[in-house]
Every structure is written in C-alpha cells, then in structure tokens.
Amino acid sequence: MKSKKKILVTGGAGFIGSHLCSRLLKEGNEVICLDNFFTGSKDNVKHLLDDTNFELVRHDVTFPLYVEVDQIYNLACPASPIHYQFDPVQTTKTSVHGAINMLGLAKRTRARILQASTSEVYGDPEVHPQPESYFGKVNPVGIRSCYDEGKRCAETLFFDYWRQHKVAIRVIRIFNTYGPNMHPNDGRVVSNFIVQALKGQDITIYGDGSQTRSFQYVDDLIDGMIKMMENQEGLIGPVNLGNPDEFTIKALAEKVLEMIPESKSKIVYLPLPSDDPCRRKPDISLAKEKLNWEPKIKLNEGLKKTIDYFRAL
C-alpha cells in the first residue's frame, strides 16, 4: 500500500492539471488543486469537488503561497500560442516568478517538485529527433519568446536550487499531448482541426502542412509524469515525454476529416507565423530506459476519445 501524499497541483485545473489530479487521487493522495483560472476551468475539475481529499484554490503562482506539503506538480502556465501571446509579459512571470516561488515552497516543505517544461525549448531544432542533450536554436526576441524563454529559464532556476540548495526536482519536456479536457480555442492543432471539422468549417493548416509533429495521448503523458516524479534512482531529468510517432499537419487533417465522415471542412493553407518549428519529434531513449516508459496510446485510438469529448461540448 503506497503512503498517502499531500499533493500541490499548479494549473490543475488546466488541460493536463485536470488528468493529473484525478489521477493522483485515484492512487489515494490529497490534492490541492491550484489555478488562476485564465486558460483553467473548474469544469474539468468539478467532478472532484466532493472529494474530502481534493481542494481547489484560486490563486496565481506569481504570488508566494503558504502550505504544507510532500510533492508540487508545477504545471502552471499558458501553453498555447494564442493565449501566451495575449499577455506576453504575464507569460515570462508565470514561468519565471512561478518558478521561484514554488521552488521556495519545496525547500521550506523539503517537498519534493516536478516542473512541467516543453519541447519549446528546443525551439526550431538543428538536430533530429530532439535528444536532453540538444541545447536547443530559440529566438529570445520573437513573439513566442515569452513561452520558450520562460520555460528555458525555470529549467534554469530548477538546476540551480538542486545544486545551490539541494532541492529535490524533476524536469520533463512535455511534446505535443492532446485529449479531453482540452480548451476549443486554444489554438492549438488537434482541437483546432476537431473543432473545424465538427463545425463544418475550413480546416487551417499554416504553411504547406509538411511540418511535422509528434502527438501524445494525455494518458500516456500522465503515466510518464508519475513515474518521473516517483523515481528513486535520483534520475531529476530533464527527460522528453512525448510520442515518437511522428506526422505530417496535412496528414493529421486528413486523419481528423477522415474520423468525422459527416464534415463537410475542406483544407485551405495560410502563412506560416513566425519561429514556428519546422520539424518536432522525441528521442525518448532516455524515458525508456531510466523510467520503463513509452506511449502505448495510438494517434486513431487517442483521436477517438478527443472526439467524442468534443462531440459532447
């Protein structure tokens, strides 16, 4: 029988917050669920407000939080295009002030603490798929800046109170995941093309859609976050979560329009924004062999599931 934990959640009320916390108090642990509620909502979480062992919490991780805890999940921060951008400055505080203050809740609690960066720090990768130990080719003046810089950053930070106040941190670099629970206008490619085609709208690919990615179901993701956070071999990262399985934007709408026969949605291209990564794709060696971890979750089993989601909004 696993001890229960006391659990802090930022942005639990997100995307990813939302499954993570059902699922750590699946395993019998307290939750607190932390959010601001810009991109969160308490939608995702309701189902878990008559948990005696969940409490949700409104507050921003830019401000310093007093609570007594074993381990802090740190998913906060915006993490699609369209809502970074809207208040960049606010961004690089969430990352970096959040950052700080959380790390300085873990080394007064002696919690142990995982931060949820991104494969954005990768930026345009020179060199694929993207190994831990690619540096990464980021524009720090670009309109994407405040994400990948912020997320770059609080890695920073994360090292530095390992090694200047032993605190005990996992870093993961989360790549494209999707699923339920995901916002309808976040912008980003899955639901954006979900939503389209339930809408009989156009379906917009940016570019000529020979850009690819790797999409990772949410399970799959949450599994990997566990499993990184629990590990005893003093692995703290950072190491890529993300599925190797790798397509083309044209092929995921293709896919998509192929699962929702009834769409009437045609494909039509509009420019590339700017600094948007030409190719993204995991090396997941590290994740395989240090944790015994990979997806099991394929892009037609996981589309399904975000699909009828997005059916019964």
Second form
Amino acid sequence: MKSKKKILVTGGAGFIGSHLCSRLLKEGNEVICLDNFFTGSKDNVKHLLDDTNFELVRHDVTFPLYVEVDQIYNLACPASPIHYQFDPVQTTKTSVHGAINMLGLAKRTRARILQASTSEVYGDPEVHPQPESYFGKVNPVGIRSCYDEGKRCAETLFFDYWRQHKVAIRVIRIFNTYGPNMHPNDGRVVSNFIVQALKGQDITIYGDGSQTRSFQYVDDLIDGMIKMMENQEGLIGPVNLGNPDEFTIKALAEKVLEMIPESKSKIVYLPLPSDDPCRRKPDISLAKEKLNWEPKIKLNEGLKKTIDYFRAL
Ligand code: NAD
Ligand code: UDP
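Alright, leaving the form predicted alone aside, put up the form predicted together with uridine-5'-diphosphate (UDP).
Below is the entire complex, every chain and molecule, led by the chain shown above.
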C-alpha cells in the first residue's frame, strides 16, 4: 500500500489543478489546495470540500507560505493567453516569485516539488516535433513573453535550486491540454469552439486556421504528472507531456461542428494574434522510455467528454 502523503497543489482550483486534487485524494493522500481564484474557482473543487483530507486555502503564491508538506505540485499561473495577458506583470511575478517561494518552501520542508512548465518555452519552434533538448525560439519582448519567459525563468530557478541547494525537483512541459473544468470563458481554443458551437455563435478561427496544435486530454496528463513526481529513477526532467496527434485549428473547428450536429454556428476568420506559434507537437520519446507513459485518449473521445461537460453547464 502507498503511504499517505501531505501534498500541496498550487493553482489547485484551476482546470488541471482540480483534476489533480481529486486524483491525489482518491489515492489516499492529504491535499492542500492553494489558489487566489484569479482564473480558478471554488466550483471546480466543491465536490472535495467535505473530504477531511482536503483543505482549500486562498493565497497568492507571490507571497511566502508556511506549511509542512511532503510534495508540492506548482501549477499556479493563468494559462490562457487572454488571461495571462490581462495583467502581464502579475503573470511574470506569479511564475518567478511563485517559483522562488515554492522552492524555498521545498528547501525548508525537504519536499519534492514538480513544476508545471509548458510547451511555450519552445516559443514559435523551428524544430518539429519539439524534443526537450530544443532550446526554443522565444520573443523576449512580445505579448506572450510574460508567460513564456516567466515559465523559462521558473525552469532556471528549479534547476539552480537543484544544483545549489539539492532540492528534489521535477519539471514537466505540458502541451495543449483540454477537458472538463475549463472555464467557459477561458479563451483557449477547445473550450472556445465548443462553447461557441453549443451557443450557435460564430466559431472564431484566428488567422487562416493552418496553424497546428496537438491536444491532450486532461486524464492522460494527470497520469503523466503523477508518474513523473513518483519516479524513483531520479529523472528530474524537463519532460514533455502531450499528445503527439497534431491537428490544424481549422480541422479542430470542423471536428467540433461535426460532433455538435445541431449547431447553427458558422466559421469566421479573425486576425492572428502576434507571436502565435505556427505549429506545435511534442516529441514524447523521453516520457515513453523513462516513465512508461503515453497518452491513451484520442481527440474524438476526449472532445465527446468535454462537449458533454459544457452541455451540462
Ligand atoms: P487555469 O488558469 O485553469 O489554472 C491556473 C490556476 O492558478 C487558477 O486556479 C488560478 O486562479 C491560479 N492562480 C493564478 N495566479 C495565482 C497566484 N498568483 N497565486 C495563486 N494561484 C494563482 O490553467 P490550467 O490550464 O489549469 O493550467 C495549470 C498550470 O499548467 C499552469 O501553470 C499552466 O501554465 C500549466 N500549463 C497548462 C497547459 C494547458 O494546456 N492547460 C499547457 C501548458 C502548461
Ligand atoms: N485560436 C483560435 N480561435 C480561438 C482561440 C484560439 O483560432 O477562439 C487559436 C490560437 O490563435 C492558436 C490556437 O488556436 O493558434 C491555440 O490557442 P490557445 O489559446 O488554445 O493556446 P496556445 O496558443 O497557447 O497554444
């Protein structure tokens, strides 16, 4: 039997964090869910509030935190371009000061700490698909930089705390993930298209829709995250976690419309935001080899579950 651990999940009331909290509790752990509710909500974790092993704390990671824990999953940070560009200075602070505070906590408590990094560290990549060894092509002064450079700096801090202070780190780079508990106004493409199709609103493709993304269903990500945290081989990463099935944004729009046949929505084309990456697809050889992990849920199956969730809202 696995031993019960005390686990802190920052950003735990967000989309991915709420799934992670549920899973960690189901596995018999105690979970402290920390969130400032900027993009997350109590609704995402309300089914957990009666569990005595669950504690919900309102706190901003840019301020120090004093708790005793065995593990930390550091997810706090808005992830949708619309939300992370709303207050870009706060976004960088959340990534950088948040990392420093959580790494300091890990150092004091000797907790193992996992950073939710992102495929955005590769920027608009010239290498395709992206392996972990690729250093990326990132604009340091653009509208996405607060997120991309904040996350890159957080990775640097993780590796320096590991080299300098021997903190037990794990770093994953998450590729586009979707599923239930995404905010209906989240602004990311999968939730936008589904909500638009269900409401009969125009489906908004930015640019000509030829840019690509590779979409991972949230349950697959949670499996990979826990495998990475628990791996005993000393694999610290960075490790890509994503689904390598690549689609154009236009193909995604068509698929969503096909799966919501009653929809009266039409596709419209809007300007492409600056620095929007042209293509993205993870090379997941490392996760396959070292973690024995690969995603199992195909886009159709994941979209169906996500459409059912938004339909029920
Ligand atoms: P989300 O916006 O739903 O969740 C982020 C959570 O962090 C929210 O609950 C928000 O309120 C909280 N938060 C934001 N700033 C905070 C602060 N200063 N202090 C405390 N809490 C704060 O997004 P998500 O998709 O669940 O993403 C979770 C993590 O995974 C993020 O770090 C994100 O960068 C990373 N990630 C996500 C994806 C994806 O496709 N979903 C891809 C790459 C990386
Ligand atoms: N996108 C789109 N319409 C939308 C939302 C997003 O065409 O309503 C595009 C966006 O320009 C990008 C892709 O879909 O090319 C993925 O966008 P998202 O914000 O989901 O994530 P990211 O750009 O961070 O991968």
